[in-house]
Amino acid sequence: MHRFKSLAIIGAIFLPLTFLGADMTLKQAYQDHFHIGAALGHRVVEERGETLALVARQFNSVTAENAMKWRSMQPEENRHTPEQADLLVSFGTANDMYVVGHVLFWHNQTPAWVFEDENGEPASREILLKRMRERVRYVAERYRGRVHAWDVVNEAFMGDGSLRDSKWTQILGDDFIEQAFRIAGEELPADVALLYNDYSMTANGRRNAVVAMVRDLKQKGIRIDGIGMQGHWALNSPSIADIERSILAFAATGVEVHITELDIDVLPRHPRMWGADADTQLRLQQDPALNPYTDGLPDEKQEELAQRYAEIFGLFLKHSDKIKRVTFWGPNDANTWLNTWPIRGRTSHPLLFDRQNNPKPAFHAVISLP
């Protein structure tokens, strides 16, 4: 028998769980102002250690890194796969969290039988329109009742605005967003937020984009009920004005802000980190000057870690009244992206708890401040 088999008994296998730690956790500390969450990799949940045990105890809501991503959930037209899905959407009920699903519709990680027909030749646009719908009409029916968001459309527009050339717009067209938020809103219960998740949203090209495509939703008719913005910032940059516009910029458009994928990198960068050739990867990741942390974050840092967290929740703070959750990318140090890009193979140091799953001098800035 599969491992994953007897998913009738998974709820009590997931009964809530206990973790040793702060008296005070971040779920109790701003449970009056946004959800706090966390995004977790299968193999986090499978194990059931100490690390889930910690999200248990100080997040209220729950992303799957990959999980319900297309390419994992249905790798073959005809076979789906839902198990590493069904464990992280089992958890987060037993532990009574917002769950957001992630993502229903993106240029990566969808499989390439999504977007071919029955000889091998691209899709037309009507195929692909109903694969889109069996997809969103398939996780409704399995997830009712205990999915309450889901990114609809994930990173669709270029750091210009300009909408990102990928098979959905190849084979759609411009409307590849509409159709989507159409078939979303037609298919999932009424009560599921439907949103648009990107990257870079303090650019001006890409909010401005966001903001023009949300109003042109809305004069149509169409269901969007929240803009995600992805929060993988650095020690200095996007300033707090620039996130701070964007916030506002999208509450005016009447939808729910959702802080999403938040991290903060603590590494040097090098300009050619990103996009480069195995050779220049291998180059790079054998460069102790881009991986200088391995034995633990000094103080200096912690401390500069700690007082960037203490602004970005301090704005989050003061426009609480329209950010309805906040999601860090990882549960702890060592589930982190960044560990493995854009260059593999580095120590990094991005999140609130450390590698032992202790809360870092950045953890006691962030809860000390509601």
The other form holds:
Amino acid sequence: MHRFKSLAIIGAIFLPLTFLGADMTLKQAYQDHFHIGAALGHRVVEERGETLALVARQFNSVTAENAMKWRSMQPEENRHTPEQADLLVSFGTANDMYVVGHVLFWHNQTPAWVFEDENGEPASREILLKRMRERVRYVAERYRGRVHAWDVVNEAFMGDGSLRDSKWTQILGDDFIEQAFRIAGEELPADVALLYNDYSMTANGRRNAVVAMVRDLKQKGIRIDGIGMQGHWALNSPSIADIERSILAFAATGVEVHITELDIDVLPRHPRMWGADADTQLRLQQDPALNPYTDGLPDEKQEELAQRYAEIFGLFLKHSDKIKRVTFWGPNDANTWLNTWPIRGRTSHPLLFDRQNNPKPAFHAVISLP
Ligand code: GLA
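Next, report the structure of the form predicted in complex with ligand GLA; the form predicted on its own has already been given.
Expanding to the full complex; the earlier chain stays at the top.
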């Protein structure tokens, strides 16, 4: 009798723990709310190692970090190099994932030939529009039924809401975004979500410009299905209130919200990091004060990161009826662009899994919320 009683007590303690515990994965915990994604660099996909196994276990959505950008897929007009993109898409398909195409049209990582004619002069509007359509046709055909969303345009607005000056606007004019979505809508199947993606989407100017852009496209009968908020955030900014304001504003236009490139930078920021000349960059790279966690993240920082992630995911859950997907920009701390940006050679810790793929306190905070 006595023994049974204590067994029952032990059972009562351990059952819920196993149930909630070590075996629960992110994608299971969030399956009734939104997809949980990771961006993957090509090395991780090609290696087929532990990190890829972790991604298959924990996540149900993938984005190529670089492999589907124009420069990766078509470095010259008559040379298509889709092998890396193909491998990523095959991985996603094999694991029944929501696969995101990133990105059709961006001012970065687009090869120069796209914007030039055969004499090296700026291409005409007609040539550029034709090349854009050919690119969309190519991916539409190649990944039919396997890629579920595309970032059609990336980062076309400035923080104040003005259009970014780029080759796109110089050649096409102010209707660049409209032309891009018109072409995507005509060439991609209706069940592929067409997204506009950008960073600092909590800034007033950019938020209002994006909302106006969505309304304008819809009014013209041009399809746009979602807004991607990149989510390259820090420990104390942007505020939860500002993130919420943007989620609500975008959802109110009738599109899905995607959190597309989430990471929380815990390293110190220096005002000269951005756009500094080579000498300054080098000096900053060698400054140990800017790279304080080379031996791992101390407990109190782990807690701070966990707390920040808990607040952010609490907000996402509150609005999960508006949010289609939350994608981390990398699978683990070993594979994050923040190890090289804005200055090279730092040891960054922005994600839920550490360099050995172990779950961090932030993982436990996120997975225990739903
Ligand atoms: C932007 C792009 C991403 C990536 C990051 C830096 O956010 O959308 O594709 O290039 O910059 O890694």
